[in-house]
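Form predicted on its own, single chain, as structure tokens, below.
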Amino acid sequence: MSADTLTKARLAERVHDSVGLSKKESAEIIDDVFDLMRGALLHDEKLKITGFGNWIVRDKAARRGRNPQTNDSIIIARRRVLSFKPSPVLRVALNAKE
């Protein structure tokens, strides 16, 4: 994994460094937060973190598609997708980095 990838383990380590909790407690808190986020999305709740962004689960209808290898027409099944929209604060911060 790339050194510039923030994993759950690295996130827990940063919480440990900044808050001073044990590494085990930090990892448990991270897991709990992700469980709460996952649960909210599974129950069709919108997830909003001010200054970061919004997540929403959307339903996509079935649609006609094409198999690129055979050129055959296929039906792509309906599905649920997770959509993320960054907050204006995050968007400005990302664009200021250029």
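Think of the rigid core as the biggest set of C-alphas that the two forms share within 1.5 Å after superposition. Predicted, not measured: the structure shown is a model, and the values here were computed from it. Positions refer to the first chain, counted from 1. What changes on going to the form predicted in complex with its partner chain:
After superposition on the rigid core, displacement of the C-alpha of residue 21 between the two forms amounts to 2 Å or more.
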Given for the second form:
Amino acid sequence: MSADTLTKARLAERVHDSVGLSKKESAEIIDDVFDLMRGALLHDEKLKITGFGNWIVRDKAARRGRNPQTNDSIIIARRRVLSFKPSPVLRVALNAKE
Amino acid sequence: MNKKELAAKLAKKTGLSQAKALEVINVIFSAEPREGIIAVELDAGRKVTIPGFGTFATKSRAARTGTNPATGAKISISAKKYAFFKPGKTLRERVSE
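Give me the form predicted in complex with its partner chain now, not the form predicted on its own.
Whole complex next, starting from this chain.
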């Protein structure tokens, strides 16, 4: 894993540092957090984490597309995709001038 | 599901108090200045990868000239970073079922 990526293990360490749970507990709790979030999305629920962003599962209608390599016209079947919209707070945080 | 409901479920599943559960969620997801593990990492230009869930990263949008639609005046819009979430393969496939 490259140094520019925060993994779950290091996320657990940070939670341990700031909340005062043991490292083992922190790791388990992080798994629980993301399991619960995934569960909500798979049950068709909108997921809203105030101050961070919202996730929503959207239905996409079937549409006509094109294979860019062969130019063949194809039908893209209707499908469901997960989209994420960052909150205004997060947008501002990423563009703050020091 | 909102943050409070997530905290309640987390408390029930782990035996933490609701207050502690909310604290953990805020430590991970807050986006207030210099708070929130994910936001701080993204602001520093790094990625956060959660296997089975997805990857948080940033993308840049170039500066461009826009037009104020009410007055027609040209305005310059500076370059921006925005947060981007890519669902992991497992989650993407299960959502589409």
